[in-house]
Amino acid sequence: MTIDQIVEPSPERLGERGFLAGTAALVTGGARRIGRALCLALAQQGATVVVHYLTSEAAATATVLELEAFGGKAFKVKCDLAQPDMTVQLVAQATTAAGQPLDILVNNASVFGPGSPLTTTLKEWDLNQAVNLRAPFLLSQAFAGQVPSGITGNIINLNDFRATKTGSDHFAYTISKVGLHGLTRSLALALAPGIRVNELALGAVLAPEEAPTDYEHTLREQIPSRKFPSLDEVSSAMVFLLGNDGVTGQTVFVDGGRHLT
């Protein structure tokens, strides 16, 4: 069986101000998909949002419409995260967006593609890690140097359950990831106490919009619970990050149990 339903994240639902009152954020990738249901999620709990975009102007601007329509502060901003001159601007612009230091930066956007160690190409190889690596050291760089004293940051980085079961497909897309995770767990230590970093390792929650020639469906019978995590289940893991204080260096997975498999 594949991935038959997307279950929608509920807008109606930012009407309920929450914890992130007074907060800012950034969410990389943030006009489509998982990306579009976490900005909602951030606004929902009344966190200003910064929908960062590439390519999908259309679509940021309709994430940031929908916010404003709920009540929500929003606001797009484009950079390509391949550029690195671009990259280590992203957080300023944000910042000048939304009128006030960043206290959130979600790492979401990447990309993906196939390829073995044998067949994946030198341009596929540095896209992966400076889209799915560099880009979120950088920002996460330049986040730690406006984060005001005395206030906590959060950062957090959107991994796959691939970065700690490696195998040979989608290579250079899950080396990048497993670099990833190991930023996390050094960002953790090096930017305590101020600001805590953590990630979420996704399962298959959404099936790929252009899906490869030699994409295989992940089978309902290959994870634990028998269910695709929903798009409100990512979300509701990135708020409980975002509201436990007591919580950094770590990896929840949300991805119904495939790592143990």
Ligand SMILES: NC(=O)c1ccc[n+]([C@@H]2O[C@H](COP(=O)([O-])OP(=O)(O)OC[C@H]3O[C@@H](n4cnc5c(N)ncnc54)[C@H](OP(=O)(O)O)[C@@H]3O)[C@@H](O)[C@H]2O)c1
The other form holds:
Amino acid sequence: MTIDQIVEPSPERLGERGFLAGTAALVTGGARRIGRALCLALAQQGATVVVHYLTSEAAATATVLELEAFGGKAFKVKCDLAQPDMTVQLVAQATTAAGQPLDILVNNASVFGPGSPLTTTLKEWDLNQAVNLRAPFLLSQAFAGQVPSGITGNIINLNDFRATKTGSDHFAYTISKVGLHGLTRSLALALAPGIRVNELALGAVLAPEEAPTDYEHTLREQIPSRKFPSLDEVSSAMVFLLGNDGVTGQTVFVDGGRHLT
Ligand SMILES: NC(=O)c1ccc[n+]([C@@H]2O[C@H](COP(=O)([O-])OP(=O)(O)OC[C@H]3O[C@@H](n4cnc5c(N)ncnc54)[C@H](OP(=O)(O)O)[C@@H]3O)[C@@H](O)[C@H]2O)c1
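So that was the form predicted alone. Now I'd like the form predicted in complex with the ligand, please.
The next block holds the full complex; its first chain is the one shown before.
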């Protein structure tokens, strides 16, 4: 084995503010919650951001305005990721909006429902696999087809600690995230060296909107760090993965250690 080049650490490599200037990113489900935080982190680093949404049009507009405040460009694009015919068009729509090819795809949109293996309906199963697994596959395929040669593309998948620690709860969701874990590793190999593919495996960061009021208090007891990771901690893990050319096929757990329990 030979080492052809020793690259000294530089501000760009270390993720200093602005290291994504000139790039364009698509974030699915980017209007609200974790997706919005990821959009803000990308814009803060100088990326043009295309905010994908389905039902949250007003929130997507508000997020675009927030992103523009960083001095860059931002756009919103609507698509139902449960519909494969629409999903395969999304990357092209995003490049048209951005006026340039995409360098970064963040597969964040997701559905999350209850249900055990015995109670999950066919409809719930199909929706979870369609939005959480099939859509990232179709988007990754379209994304890979448009990354210009000579550019390193990046795919970041938003996963869950359940991908490697399956229980029987949230069954259809969990199995879709197990599939997403496999997709991350398989695509990292298939798309190298031009595109790096990594995932963030989150524990509870934000309570589901319909969660009971004691949700956070009860769940904290199950987390070794005894706290929910913050949106900043999630975003900075994404920025680390985007800034580190030596990492692909990797799962970064941002879950306070919950995958170890
Ligand atoms: N929240 C947590 O603590 C947590 C924990 C572990 C893992 N994660 C993972 O982190 C990611 C973000 O979590 P989150 O809680 O912020 O997500 P979320 O609020 O449950 O969903 C994000 C977005 O997904 C979009 N979406 C849902 N169905 C769609 C469809 N058919 N077509 C297009 N978009 C659709 C929705 O967009 P619209 O609002 O525009 O309809 C929604 O705002 C997810 O992948 C999740 O699995 C989150």
